[in-house]
Every structure is written in structure tokens, then in C-alpha cells.
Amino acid sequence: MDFEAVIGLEIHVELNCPTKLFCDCPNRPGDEPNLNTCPTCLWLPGAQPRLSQAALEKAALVCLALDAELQPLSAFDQKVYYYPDLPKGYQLSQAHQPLARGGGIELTAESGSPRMLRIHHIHMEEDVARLVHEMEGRRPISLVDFNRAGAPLVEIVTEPDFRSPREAMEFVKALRTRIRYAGASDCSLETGTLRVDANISVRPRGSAEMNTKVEIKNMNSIRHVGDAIAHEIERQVAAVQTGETVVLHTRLWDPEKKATVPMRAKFAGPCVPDPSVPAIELTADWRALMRARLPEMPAARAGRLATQHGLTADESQALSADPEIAGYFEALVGGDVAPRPAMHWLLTQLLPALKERRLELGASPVAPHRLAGLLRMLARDEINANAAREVLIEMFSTGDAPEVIVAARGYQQVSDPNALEALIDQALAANPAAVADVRNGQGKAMGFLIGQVMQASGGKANPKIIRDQLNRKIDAAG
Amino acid sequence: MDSIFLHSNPDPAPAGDGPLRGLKVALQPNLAAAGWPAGAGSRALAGYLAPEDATIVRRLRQAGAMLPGYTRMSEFGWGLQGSEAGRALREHAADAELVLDLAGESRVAAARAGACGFKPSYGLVSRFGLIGLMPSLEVCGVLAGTPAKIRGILQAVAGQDEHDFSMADEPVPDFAPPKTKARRPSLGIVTEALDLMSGEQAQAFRDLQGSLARSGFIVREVSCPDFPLFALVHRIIGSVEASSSTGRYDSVRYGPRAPGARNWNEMYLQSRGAAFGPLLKRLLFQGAFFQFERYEAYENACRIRARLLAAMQRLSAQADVLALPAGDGEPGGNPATPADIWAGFSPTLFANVTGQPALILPPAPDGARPAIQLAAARLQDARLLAAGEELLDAFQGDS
């Protein structure tokens, strides 16, 4: 039998905030355990959670940047468990009246086809504290990290769309580029900025029937997200080809093994009204100045930054994908570099010198404006391809201008004929069977020509003007 | 016999001096007082310090008044079994008492004490710093000898408090004296809170009422047919918030842990079961059923609770105060049970469940007179101290 998947996602991304959702601590986990902490978030008796309007804003851009519609009246709710990671007993979350409903992300399928990806809702909630399992000789500890618990999340539930790990991968990459132009996460699935959760269930293709669902977590890439739910799909079909149940639980997805692996019936606790935080009532005026404060999405920058400069569709998504690439893109242009040479330095030459030395594109060595004047020097001529590569390598090390460094290593192109014109002769003088070879029209020759001479001017001559000045001699002596 | 402190203050003296100046206000451990045993009546916070003061102590402190210490309070404040409130005010140790008020405990207690008991507006206090047991139902009240001893209370104590969010954004009633003397007020009896009451509690109260009438008050009887259902009501919304709010305590970051167990989670379990003592425990399964087996029961009651709310603003414009029976609270003795409180508080319920102010005027001290509770619409705080204190007047003439 011919099966199909059915799967949704539950995706968390932690807001980027400097507080935390209830209290005024600093939003840090990773600082030293437990430094940030207060009685809020400690939930020590008598507390009252204050929300955030810093979290509150950012959240609703969230849901803007996915089109979902920011509902005018939304509250909090006690998600009921018990755990230490969850100092309170319950967890505070919108159950009943999330922030958002609706909006989606529409992929193109492989197909081609357009496909719409539907959201569920969007709501906050608190993280919880981290626990760590230790031993203490040959006791095992349990300890708690407070800096985690009450920081600020969104929860995006999708509809069950999905039909393919493919799909979800997608969703979740277009998902993440939205969120970092909104500017309300860095949505890193390596550091747990964003999880994604994925329910899954099998039926015979063309059936409408919602069978039993299983929770797979623990994807911390895009393509654990991927394997993780292919397998799963495999897994779930294998059991009922052979007659077994599927019952409603959760697995984690073990990347060693490529492998999930069963952790626990699934949670589905009580939630009721919470009374000590109050209901968030959005007013039309107020949601209208979140809209204008979203930033560009990234399909209309990638529109705009075809049309303004001459893109095609595949460079300028290619450029849109990451708002700090395309941004950076926008100082080199604004730098006066041509759009083309802009981003081929930056797509093929930075971005991979970055990833060599595992550095985001934020924390680049060389700003814009340095790599700009690198590339302004390109472009007059002043200095050729390969010392402008060796350049921005030094530039990496030392940090230095690039006038500076061409400057101190002699790096100028030498574009005058007339200085060329000894080392031009003694190439020609000394190679006299690649003359010959040049003039019997094989045009290897002349890149060997054009080498002893770059090789001579220890690399500073220009090859355009080596190549002309080799033509005109050897038509003048033949 | 014990001292009438859990914790007595070593330095009563107050920071400030204000309009509270030299007024005695003993406190209940359920509020923080910055390093002072906040052990709320159960074992689960036992040894726990306050790390701040509550809001509400922060300014009684600015506003001059002494407090002497902590009193004796029962589990959380729920019902009045082991709560000695009312003891320092009738042993002159305070002139006041701040009690949680959750089905009626800082009326009840007042009315056997011989004093005022005020339970005020929900959310005209800050709850910030108050360790409590049913958030939605619960105010912290106050007990005093005289409306006038607990408006200065208020004065000093009501209004927005940033560290509460919780509380609307409106305004604060006036709570200074009235400088005219307005007309007597009219009073709305509701009778089907009599019908809760024994015959001979009813029939004393009806008395009350002829001789109300009979000093120039306006007494008409109002309906609200559906009284019964607040109990059932604070039941469910009850025990269901009192399930959530005690989840904290897991002996995690403070209170006693349960020796012996071999792993965190056999701690946990053990530690949860060992803090509660059995009347509380006993309204924690409830909440917890509730929950997670009967959560559309809890809607349901949220529902009626609206239902309720609306019956009663009806009955507010009806006359300019409600009259009701005081009620006895639970029977004395041991052991309670959570039906024992809801019945013996069946009078005093609704004003925790609509979040109105209700305020008990104290029985004659020869018994001539039963206790009788007033009632006015949310925020109409200082209206209904005025009205009582008209009322206290007129007993006054008569005797």
C-alpha cells in the first residue's frame, strides 16, 4: 500500500529581548548558572509576574513577519506540570487566547507549483530552567539553571500541511529568514534560539483520516529536521505494514544513530486562566504601528534589490536569504562598488573566508566600508584580482585599511606600458618557442607568456595591459 | 498559653511618620515583611525568610504605622482553623489586623472579635509580596475597631502598585472622611442569603432589620435567587487555583525536603507530600480533579461566575447597600473538612467571588444583636465604610 505523511510543526524561537518575559532580568541563559535571577523568576512565594512590552512587541512581529493576524485580545494561561525545570508548578502560556491566528508561508513545491504552508497560531510563552545530571563521585546530582527560566518565547503551531521532510525544511528555512528580518531572534537551531518539534502520522495516500500522531524534538540543524522526519515516516509506516499501534508519544531524534528514540508519553496538562497576569488587549492603533514597524520581509527585498540593481531572481533571493548578507550587500553598493562585483566578492570571497573561521557575517573583521575601498581599488585598476585576494586575507589578520596594506606591500598594479615594456622583451626574448606556439594560434601559449611576465613583475603588472602589449609585439616581429 | 506572635518584630518603630503614625497593625505570615518567617501557616515554607517587604507593608511602614509581628494563621489563610486573627486586636497587642480574606475569614474573625472586618475591592490592594492560595478570590482584609480605623488603613494602602500589574488601571475610591453627613443610606436585604441561615439566626436578623427600619433606614428586600450557586462556584474556581498556586512549592529552592529519597524526582514526590497538612490537601485533590478530570465543571463555573457578577451589579442598584447575615464560618473543633468551610462561610462567598467590598459590623457585646455584613459594588469601597459607620451609630442610640 501506497502511504503519506501528515506532519505539523511546533516551532519555539526565543525573542532576542534584553529582559525576560516576566521579570527585569537580563535575557541571558549562558551567562554563570543561576546569576540571573530574581524572586520572579525564582517564583519565590509572593511574586508577581510583570510582562514585558519589550517581549510583547517583538512577538507581535514575529507573527506580522508570518501573516498571522494579531488578535485584539489575548491572555495567559497556567500550563499545569510538574518538574523542577519549572519553578511555579506551571508553566505561563496562551492556551486558549493566543496572540495570533492564522498567516502561513507559501513555498514553491517541487512541482513548481505554488504551495501554501497554513500557521494554526502563534502564541508566548515562558522557557523553563535548564536541568543538568551530574555525578558527584559516585553520587548522581541534580542541578538547576534558573538564567533560562521565564525567558521569552513564541510558539508557531502549523497546520498538519506538510507532506514531506522536504516541506518542512523549507518552511522552516523561509520561517527563520522572516524571523531575522524581523529582528526578534538569531533563530539558531544549533544554540536552541529555535526548536522545532514535528508531529507525525502516516494514512494511505488519498485518505482524508488523521491517524495517530508521534512528537519528534532534538533536530538542532535544518537537515536533522529533515532525516528526522524521514525517518520517523519510515518507522511509522515499517509498524503498521506489520499490524502495530501507533500510540501517541514522543521520541528524540539521535543524529549519532540517525535514529529517534522514545522519551515519553506526550504531555497534554490542564491549562486554566492565569489571574495575575491581565488579559493584553491590542488596540487597532497600536497593531497598525507594529505593521509599520516591521522591517522589509525578504521577498520584497529581494524585488527591490533586483530592480535597483539589475539582479536576476536567483542572485537576489540568494542575497535576501540572511537580512546581515543582504544588508551588507546594500553598504558595499552604497559604497560605490557595482552591484555584480559586490556580490560576487561577498558570496564567493567573504562569506567563505568568514565560515573558515567559524565568524558570523555580524562579527566580520572587515566592515563593508573596508572591503568596499578594496574593491573601489579593483575596479580603477589600481591593484588586479589576485593582490586584491591576498589583501582581504591580511585585512582578516590585521584588521588594517586597504590602502594601508597595498601600500606597505607594494601591491599597485603596474599598468604602464612603457615600465612593462623591458620585462615584455625579455619574455618574449627567452621563450621563443611559445612565440611561435602564439602565432600558430594556440592560445595556452599566451597565458604561459603572460605568466613569466606577472612572475617577473613579482605579481603587480596588469594582466590586460601584459596581454596587449605581447599581442601588438608579436604581430610587430611576425 | 501561647504568645499571641508567631514572630514578634524586635524594632516595632516605624520609618515614617504619617497619618498611620503609632497605629499597631499586626500582619499575617502570608505577607512579606523584608526578613521576617513568611511561613503562610504550612510546613511547605517552613523556615522561608521574606526576601522584601510586600507592597502593602512597604506602605504602612511609610505611612507611620508599627507593626508588632506576625500572628497565628491557618494553612494559606484558608478558613480559620488554627488562626488565632482577631486575638491581638481583642488583647489591645494591635489596632488592626491585616487577614487574607478567601471565603470570609477577615469578616468572620472580626465579627468574633467584637471588631469591624473588611474584606475590600479586588484589586484595590496590591497582591504583590502576599503569599497567596486563590488569586482571583482572595483580598487581603483588615480588622479594626471602627470603619474610620480601617479607611485610614486603606488610605494609606490602596492604589496602583507597579510591581502589580494585575491591578486595573482605574481610579481609587476617596477614602477620606466624609466631610457632610449624606442621608441614611438604603439598604437591600437579600433574602435568600437568610435562607442559608437556622431559623433562629434568620428570625435574629429579621429583628435586626425591624429595628433598622425603625432608626429611618430604607430596608427593602432584594433577590438573587441564584445565591446558593456561589459556593459552588468558589468551590471549583477554589480549589482549582489553590491546585495551581501550591505547585511552587516543591522544596526546590527553599522549604523542607523529604529525607531519604534516593533520586530528584522520589524527593520532589516526597517533599510535595509531606509539606500540606490534610484539610489542605484534601482541597488540592479537588482542584486538581477539577483540572484534569472535570476541567468543563471550571469552565463552567467561570461562566456562572459571570452570570453572578451581573446578578449582583443588578442588586447594587437596587438599594445603596446590601444587607446579609454575617454567617459563623466553620464549626470549631477538628478536623474541618472543605465542605465544613464552604458551608460555614456560605454568607461571606459571594463578595470573594464577585470581588466586591463587604464589610461585618460586630454583634452586640451582651448578644442582643446579631453580627451583620454589608455589601456595596466594586470600588464603592468607602460608600460602604460610611454606611457602616451610620449604622454603628444608630446601634448606639438605640442601646
Second form
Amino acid sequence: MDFEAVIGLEIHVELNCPTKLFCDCPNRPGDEPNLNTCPTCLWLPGAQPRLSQAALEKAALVCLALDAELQPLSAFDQKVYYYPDLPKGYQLSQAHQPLARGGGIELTAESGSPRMLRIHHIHMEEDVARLVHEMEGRRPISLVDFNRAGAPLVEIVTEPDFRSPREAMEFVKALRTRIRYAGASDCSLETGTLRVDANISVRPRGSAEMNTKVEIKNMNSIRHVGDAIAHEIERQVAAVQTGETVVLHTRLWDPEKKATVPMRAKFAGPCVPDPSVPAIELTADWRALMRARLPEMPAARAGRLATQHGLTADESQALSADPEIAGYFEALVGGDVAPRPAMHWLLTQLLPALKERRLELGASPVAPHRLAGLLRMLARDEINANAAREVLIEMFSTGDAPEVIVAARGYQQVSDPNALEALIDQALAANPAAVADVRNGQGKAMGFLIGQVMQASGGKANPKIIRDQLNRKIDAAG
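Counterpart to the form predicted together with its partner chain, namely the form predicted on its own:
Since only the chain itself is given, any partners or molecules it might have are not part of what comes next.
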């Protein structure tokens, strides 16, 4: 029997607000334990929560970036359950009247046709505290850090529209890009500001039934999302084929074992309206104001870059996949730098150099105007590509302008044919076999001869001039 998967995602996004959702404590979960706390986020009896306006605005931008419809009226509920990271016994969330409904992301399916992956709703909620598990002597202990308690979250709940790990991975990538464009979160799976849970069930292909689902948690990379879903599909199919009953529960992804492992039984506590936080009424004017604040989204930016700079669809999409990359590119080509070389050097030289040094583009020591200066020197044949790569490396370590580095290191390109003639003659005389191969149409032989002249010039010769001179001399001697 052929099976298909039915997959839905629950995605938590931590909003990059300066304070927590219901109090004025700093929203910095990584600080020293229990430093950023007050009676409200410690959930002490009698403390009164006050909804953050900044969090509401950021949450609204997330909803609009995902084409969800902001609701005129939403409200908080008490999601009742007890766990050591939630000692008050309930979490403030929006179970019954969420902030937004609908929305979705259209992606290209594996068949090549467009496919809309729908969102059911988006709601706000407070984060819980963090448990820290340590060893005291030989006895394990668990401590609670309340710095994260009350951090502002939105949860994006999708429809069960996904049928493959690839669809889930591509959806998370696209969602992350849109939210980053909205400026609401850095959406990092590695640091936990983006957390993905997947609900997975399997059924005979072509069936419309919805079978028992299993929830998967603890996926801290896009690749882990795909691997965990793929493994769970295989596990459930094997279970069904052997007559085993699939039981509703939560599992964790273990990247070392490359397997999902049982975590706990799935329990859904009651959700009751919360009397302490007033309902949220969003007027039509306020919703229009938030929509006006939404910046240009990735697809629109990719289309504009393609039209404005003569790039292909793939090139403009690669640049628009991250708002920082797109912004850097637009700053780079703001003057007289050609778009295609700018794109090439940004994607294939600067970004890999940053990754090697574990730096983000926003912290790059090579500012757009510095890289633009280097590309202008390259376009004017003042330096060659090999020298430009060396200059870029030195710009990382010294912070100097490219003109300064070129002058100090003697990287200036030699483009005077008269200055190169002796080196070209030497290469021709020393390599008669390569000369014969060039006459016979073997392109590799020409590359070899150019390399010999480049080596003799200390890498400073202009390869275009070398090629022209070699061709002229070989033709004249032939």
C-alpha cells in the first residue's frame, strides 16, 4: 500500500521587542539568570499584566507579512497546565480569538506547479521560563531562569497542507524571510527565536481521512526540520504496516541518533478567557496604518531588482532572500558599479569570507562603499581578479581602503604591452609544445601560456593583454 503524509506546522517566533509582553522588563533572555524579572513576569499573585504596544505592532507586522487578516477583536485566554517553567499554572495565549486568521505562502511544488500552503491562524502569547538542568555532585538538579518568562511570541498555526519534508522546509525558509523583512524578529532556529513543531500523520494515498498525529519538537535547523519529518513518516508507515497503533504523543528529534524519540504524552488543558488583559480592538484605520508600515516584501523586491538592474529571476531571488543582502547590494550599486559583478562578488566572495570568520553581514568590516571602490579598480583594469581577492582579504584584517592596500602592496596591474613583451617572448620560447597545441586549436594550451606569463609577472599582468599579445605573436610566427 502506498502512503502519504499529512503535516501541519506550529511555528513560534520571538518578537524583537525591547521589553516583555506584559511588563517593562528587558527582553534579553541571554542575560545572567533571573536578572530581568519583576512581579508580573515572576507571576506573583496580584501582579497586573499590561499589554505591550510595541509587541502588538510587531505581531501585526508578522501577520500582514504572511497575508493573514488582522481581526477587529482578539483576546487572551488562560491556557491551563502546570510545569516547573510555568509555576502560575497557566500561559496567557489567544486560543479562542486570535490576532489574525488565514494567510499563507505560495511555493513551487516538486512538480513545478504553484502550491498554496495555508495558515489557519496567528496568535500572540507569552513565553515560559527556561529550565536549566545541572549536576550537583552525583545528583541531577533543575533550576529555573525567568529571564525568558513573558517574552513576546507569536505562534503561526498552519493548515495540514504539507505532504513532504521539502514543503515544510521551503515554507519555513520563506516564512523566515518574510518576517525578517518585516523587521519583527531575527528568526534564528539556532538561538531559539524561531521554533518549529511539526504534527505528522500518515494515511493511504488518495484517502481523505485524518489519522492520529504525532508532534515533533526540538528541531534547531532547517535541515533538522526535514530530517525529523522524513524519519517520523518512515516510522509511522512502518508501524501501520505491522499493525501497530499510532498513539497521540510528543517526540523529540535527536540529531545524533538521526531519529525521533518519545518525550511525553500529549495533553491539552482547558483554555478559559483571561479577565486581567482587556480585549484588543483594532480599528480599520489602525490596521491600514500598520499595512502602510509594512516594507517591500521579498517577491516584490526581487521583481524590482530584476527590472532595475537587468538580473535574471534566479539572481534577483538569491539577492532578495535576505533583507540585509538585498540592502547591501543596493548600496553597492548605488554609484557606477555594474550590477552583475557586484552581485557576483557579494555572493561568491564577501559572504563566504564572512561565514569563514563567523561574522554577520551587518557586522562586516567591508562596507558597501569599500567593496564598490575595489570593484571600480577591477573594472578600470587597475588590478586583476586575483589581486582583487587578495585585497578583499586584507580589507577584513586592516579596514583600509582598497586604494591604500593596492598602493602599499604593489598590486597594480601591468597593462602596458611593451612592459609585458619580454615575459611573453620568454613564455613562447620556453614552451614550443604549448605553442603548437594553440595552433592546433587546444584552448587549454593558451591558458597554460597565460599562466606562465602571470607567474613570471608576479600575478600583476593583465590577462586580457597577455592573451591578445600571445595570439598576435603566435599568428605572426605561424
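Whichever C-alpha set is largest while still superposing within 1.5 Å between the two forms counts as the rigid core. Note that this is a predicted model, so its numbers are computed, not measured. Residue numbers count along the first chain shown, from 1.
Quiz item: Rigid core fitted, then: does R50 show a CA shift of 2 angstroms or greater between the two forms?
Solution: No, shifts by less than 2 Å.
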